[in-house]
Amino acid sequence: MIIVGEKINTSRRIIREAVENRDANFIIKVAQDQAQAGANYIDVNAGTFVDKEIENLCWLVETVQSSLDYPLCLDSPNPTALAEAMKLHKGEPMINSISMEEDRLGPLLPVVTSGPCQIIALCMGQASMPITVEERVDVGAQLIQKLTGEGVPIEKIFVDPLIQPISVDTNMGIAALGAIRKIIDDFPGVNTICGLSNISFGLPERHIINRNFLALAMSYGLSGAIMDPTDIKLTSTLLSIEMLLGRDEYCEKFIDAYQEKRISG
């Protein structure tokens, strides 16, 4: 299970202020905490700085990797910001995200195929937000075919079925789950990923909903999540479900996490 640590996002006031003040020590601490909690990638997003996104995203890349030898998830719809951040990134990044929207697909395709990277492909088409399983799968299939046609190995593609709040429509959860299963069945070797906390937006006790949806999504074949790895109960759910699904040989990851006090009941 691939974990993308979500916390370095300037939509969070505390992160925005740290970026504005160039508080490198604070940003590094947030990144290190997520890495120690089990994240495989650290997401960096400076999208709230409309006029300074390129400068700030590049600063985040250099700041985090100055003290942490870790791959980052470069999170932006801006092709110029991504291209500049990729030049500075050490190692192979993850790019979040490309979609079938015309104003995003055309400019971003050359960027994500310019060098080795993992690619998040968002099931968002040109016309409207997908509602059904079929709409998600159709867009996902188009993206997979487009990217593999450009030479991207299928195992480097992470399809995001677009998690929408069940507070808006209680069918959104089952639609996303159905899309996850159908996509991995139709395209062996492809990965799936989601922005986990979107499912619970607008509801009380969001942590409970997030944990249970993660367990369901993993049972349907989810292979990655953009989430808060420092949420011990959420990480406990992830590790226990991974073990119960037979993905943790000899239960080693679960036991190691227990001994390191990274899980809790």
Second form
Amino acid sequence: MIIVGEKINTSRRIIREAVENRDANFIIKVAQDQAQAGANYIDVNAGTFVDKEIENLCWLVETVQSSLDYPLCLDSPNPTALAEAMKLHKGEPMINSISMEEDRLGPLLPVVTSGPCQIIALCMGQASMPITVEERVDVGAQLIQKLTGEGVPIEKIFVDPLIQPISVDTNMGIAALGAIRKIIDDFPGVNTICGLSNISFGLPERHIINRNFLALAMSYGLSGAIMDPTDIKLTSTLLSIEMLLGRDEYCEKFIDAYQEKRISG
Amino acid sequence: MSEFQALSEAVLKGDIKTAVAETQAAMDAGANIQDILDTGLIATMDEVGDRFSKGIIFVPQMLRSAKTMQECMKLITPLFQKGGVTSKGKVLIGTVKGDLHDIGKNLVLMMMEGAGFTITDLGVDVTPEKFAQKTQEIEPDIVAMSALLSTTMPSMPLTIEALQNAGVRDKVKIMIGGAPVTDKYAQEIKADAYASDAGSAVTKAKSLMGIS
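Having displayed the form predicted on its own, please output the structure of the form predicted in complex with its partner chain.
All chains and molecules follow, beginning with the one already shown.
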């Protein structure tokens, strides 16, 4: 599993304040904690600043990488912000995200092909949000074809099936899960990824729903998750499911995490 | 609430069958249809919105109650004389340009309908021009805008500008909402109100209309 640590996002008040105050030590600490907890990429998102997003996103990239030799997941719907952040980033970042929306696809294609990177391809259609498995797979397929057509290796593409709340339509869970399976069947080698919290919008005890959804999605073939790796229960679910699916040789990762006290029931 | 208590309880529970039967029973017993609407249905949906805002009930329960009310409305609407259903006000609603998210917008729409507002839904990715043109056409009391992305929030002030240019800004109240939207942002762009969820959207809309 590829884990993207989601905690450095300015929609969280504590992060927004740290960015406003240029509190580099705090941001570095949040990044380090997530790296230690098993994140493969550290997500950085400054979207709530609107006018100052680019400046703040660039500051986040430089700040985290100033003390941590670690790849980041550059997170913005704004193609200009992603282009600027990518120029500053050392190593191979993950780009979050490209979609079929006109304003995003056109400007982003040259950005994501300007250097090596992992790309999250969000199944958001040109004019509407996909609902059914078929609609999601259709948008995913278009994105995979566009990207591979530009020379992006398929294993660098992480298709996000677009998670929508189960509270407004109880088919939303199975639609996302079905899309994950169909996409990996139709496009061998491609990765899939998603955030976990949208699924539980509008419901109580969201953590329970989120971590069980993670387990289900993994069994359908999910290969990446945008999540909080410092959430011990969530990481415990992830590592035990990974092991149960036969992806943890000698149960090494699970036992290591136990010995390092990173998991607990 | 006493007269329509069984109806009210059925709407709260989202029990369509019982609610429809109770509506029919009330009609058969000669109850005033405006009373059925105001006391049995709208007042109950106010309670639903309030419970939702307080975190006592959740989205699926709110949707279920709204759906129950819609089914009851099907029975009583034909009995109102033309244009006879009293409306709390006309609301024009849509997700702003560049944004395709409609879940939050639809929840607000449903609760406003439940509260007795008349809604015109422009859907998603609505341009400022479209908002302005429709405002001129149907003369709503309230224009409600939704945005889920920080990149599409700037469509909100652009829409307000378009309403201004069309000469209708001062004829409507503007309310906004959506995950990245804040009260502070509403003030910055000179919207009239911000609502954080579907329940409070109704409360804010009522206070904009001067209804308690």
